[in-house]
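Next up: a single chain in structure tokens, the form predicted on its own.
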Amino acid sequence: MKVGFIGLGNMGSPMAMNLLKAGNELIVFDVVEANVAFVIDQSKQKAISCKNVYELANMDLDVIVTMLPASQHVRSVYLGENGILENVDSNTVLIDSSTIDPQTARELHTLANAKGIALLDAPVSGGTAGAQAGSLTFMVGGDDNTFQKMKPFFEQMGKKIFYCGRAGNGQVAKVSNNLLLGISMIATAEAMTLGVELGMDPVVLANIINASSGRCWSSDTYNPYPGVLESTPASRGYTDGFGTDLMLKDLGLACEAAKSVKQPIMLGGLAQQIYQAFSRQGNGHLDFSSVINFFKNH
């Protein structure tokens, strides 16, 4: 397939790469100019960079990818004279892999259907080591034959691929799930924190947690104690992950979901607080599960 890609920063690069290696034409484009050499050079010119939005859109493309920061970018690069609806062939189809509010998504999709554009919201879980592996989850929302007719596209990028139903269900899922891994990685943080300073070493506590009814995905497989797995971004300063401002954006994207439909959220409010204030203290740019220093600084 001929494919474009917007957005190639810590995800969308990998996800881009791994779309080159499955046969795919790949045209891509980022507003930090370092990103698209990066992916050239990786692609060893294979892939081919456009100077703007407005140029790739009129590329006759059979996929357009996004994969950007936040709602406002989202609407930058999809609305207005030079955005992509104004300019996408009607049979090119538009996925979305941002994580934005559900309301966002939405009114995109109304926008893209006004036109005959098929468009899916399909964010994603993994981080940045899934999507070097191609082993990310999709959650994708909008039109159940466009989901069919794209699923293969997707396994070329992830390994589990959920149908979520109607446009925005796929930013539901995922504002849920984050809403879910903002609070047990505080949690987690807490009960390693507090285990070690009454006396236990960090990799017994957390080989028993793993092995009880504490369990989760942040402590097996994420967890933020140091030392604990080699492979996390604990064991190499809290870089090159899942940053704390990102958790910070989609725990705000929760609560203001959550508003909207007057249901109580207290744990996810106050595990916004959190990240908020470490957040505040010069840590934003850390990955999110730094924030055990929060507890052991207090």
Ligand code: NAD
Contents of the next structure:
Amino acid sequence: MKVGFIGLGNMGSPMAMNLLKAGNELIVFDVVEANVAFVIDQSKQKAISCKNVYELANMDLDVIVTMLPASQHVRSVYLGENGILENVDSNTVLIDSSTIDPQTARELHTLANAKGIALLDAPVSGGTAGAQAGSLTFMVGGDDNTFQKMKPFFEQMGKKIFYCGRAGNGQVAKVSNNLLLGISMIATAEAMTLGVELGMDPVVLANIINASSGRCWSSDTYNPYPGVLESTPASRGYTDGFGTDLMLKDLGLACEAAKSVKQPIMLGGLAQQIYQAFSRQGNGHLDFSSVINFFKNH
Ligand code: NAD
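Switch from the form predicted on its own to the form predicted together with this ligand and give that structure.
Below is the whole assembly, all chains and molecules, this chain first.
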């Protein structure tokens, strides 16, 4: 297929490369020229670059994938005179894999559908390692027939591809999961800190939790205590993981989405404030499991 890819950051660049390796033609754009140059170089000049969204949208593409930081970037790329929706051919399938709020995703679906354009919201989990390995999990919302048609395409970048239902439901699944993850990391951090303060060895404590009812992904796969698991960010100074500021953004999305249906998410609200305070102390760039230092230092 002839694929356009917009947003060549930590996630987008390896995802785009996997699409090229799978045999697609690749046309790319990013506002940061160095990110474009990196992908063109990695592709051994096989990928083609465009100078803006307008030019890319007019390339007669089969698919356009966007992988952008947040809702405002997605809006600026899709909407307006020079945006995707105004310029794309109605046969092009649009896939937004950015993590954004479900309300914006639903608004984009409505605007695209009004023009007869198929759009899927398809946020991912699996991090940069999953993007590189082509093992991402996709959570897809939108028209079922379009999903079925595009499933093999998603499989070129991911391993588990879930259909979540109506427009925006991919984002609903993503915010719900990250709400739980953000809370469970703080709970694990609290429990580990308490146990160690009261005299337990952290490795012994983690082994017991992981064989008991407190076990969760944050304790057995991504333990926040340094030295408990070898290959986690905690054991390399909280570098190269999922940033505290990205978790803060996702909890903000969860709180906003909850407000739209007046659903109380009390622990989520508290978790958001804890990551916010921790980020303000200068830790936004560190992996989110470093939130354990918030408890160690109090
Ligand atoms: P990133 O900041 O590394 O990349 C985003 C890219 O979009 C950048 O290269 C930026 O220059 C580009 N961009 C911004 N505005 C643009 C515009 N108007 N036109 C073209 N390009 C533009 O972010 P990332 O880590 O790749 O994450 C992308 C999305 O995936 C986010 O929504 C994030 O929440 C989500 N996500 C990230 C991870 C992770 O581990 N990094 C995991 C799952 C989901």
